[in-house]
Amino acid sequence: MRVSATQTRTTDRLILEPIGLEHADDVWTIHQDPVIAEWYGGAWLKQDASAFCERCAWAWVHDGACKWIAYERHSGELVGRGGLSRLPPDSDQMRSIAALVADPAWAKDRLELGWALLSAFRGRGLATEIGQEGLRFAVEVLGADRVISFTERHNRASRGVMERLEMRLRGEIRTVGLIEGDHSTIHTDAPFAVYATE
């Protein structure tokens, strides 16, 4: 399978492009922003971000799906990340996500939907935009029935974005991430919420 057109998208104020090694260097430039610093546990290296796009490379080839990077439409300025991709089958988080959901397609499909916008950018619908075309690219390109996507209990502006995506709260799993009130150490056990599209 090769990358093709298809996974380009462009919605009403963005070009979603499926990131590649040639995104490395706006990959990190994200991974900058302070405050998508603070939810990944600081900013990433210059080899994460190579790391990460290496990864989006082989899984849009592979997987046919992985995230996107946003620049805004018009004026090509960069935006941010996001858009699906394929949890891996024999995860501690696949397993209870799974148990969660309780739906034999999702567990075959694993799509995960997320997202993170650069700070300048947050706060203007940017972030749903993205999730909308990744829910559109999963049914009308991957022929998905169901989407997951989860971030911690108290990221409330994730969980914001969920619910005007019309994802339906599932319930929790406890997985590597923050704990309110915490954020200076990442924790193996801390609690995400789970939705789920119906």
Ligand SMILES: CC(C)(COP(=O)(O)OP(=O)(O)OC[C@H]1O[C@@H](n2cnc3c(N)ncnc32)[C@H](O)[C@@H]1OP(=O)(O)O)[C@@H](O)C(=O)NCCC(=O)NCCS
Given for the second form:
Amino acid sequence: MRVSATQTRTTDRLILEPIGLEHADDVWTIHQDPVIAEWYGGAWLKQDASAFCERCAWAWVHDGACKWIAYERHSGELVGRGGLSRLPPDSDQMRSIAALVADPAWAKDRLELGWALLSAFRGRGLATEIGQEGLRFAVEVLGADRVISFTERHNRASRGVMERLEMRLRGEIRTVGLIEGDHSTIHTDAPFAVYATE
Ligand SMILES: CC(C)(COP(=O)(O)OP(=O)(O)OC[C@H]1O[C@@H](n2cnc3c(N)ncnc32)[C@H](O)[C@@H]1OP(=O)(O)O)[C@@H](O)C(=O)NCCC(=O)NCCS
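Next block: the form predicted in complex with this ligand, after the form predicted alone:
Next comes the full complex, and the chain you just saw is listed first.
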């Protein structure tokens, strides 16, 4: 298997490229954005960005899906990143989400959707546009029935994207992340809201 042309997508306003090692500098730039850094464990080092790109490159080949990097279609400007990935099969996080979703087909596919936009590109529906393409890719390319998305309970901007995508709140899990009012510590039992497509 290899990365295929169908894995690069074009939407109304964006070009979405499967993240690979060639995107390490742009991924690093995305993770210097203060709001993104706040939700993803601090500003990434170059080596964090490279390791993430390496994992994505592997997953695009072996899982048939992973995150895209997003560029504005007309200007070519870096916008952010997002899209699907498959949750690791044997993790507490996966078990907790599977119990909430209660769908063996989802437990087989393990597809999760996410997004992060540079500040200049927020407030225009671009994360929702990435999410819509992720859902289309899940159904049309991967043949999946259901996709989930999850975020810290108090990440209202991310929950807003899930709601605009008409995903439904399924409940909460506790996993590694942030607690409202204390973003200086990563907690092992932070409350996360879990949404799923119908
Ligand atoms: C989460 C995040 C991607 C959401 O970005 P966003 O810009 O709020 O979401 P969208 O791009 O879908 O834009 C929606 C906003 O644009 C508005 N909008 C304008 N044109 C729109 C359109 N064509 N379609 C949809 N919304 C549109 C919506 O009304 C909404 O505005 P509001 O927040 O005032 O209600 C962003 O806050 C972010 O990068 N956060 C840091 C990283 C992060 O937390 N990621 C999630 C980790 S789980």
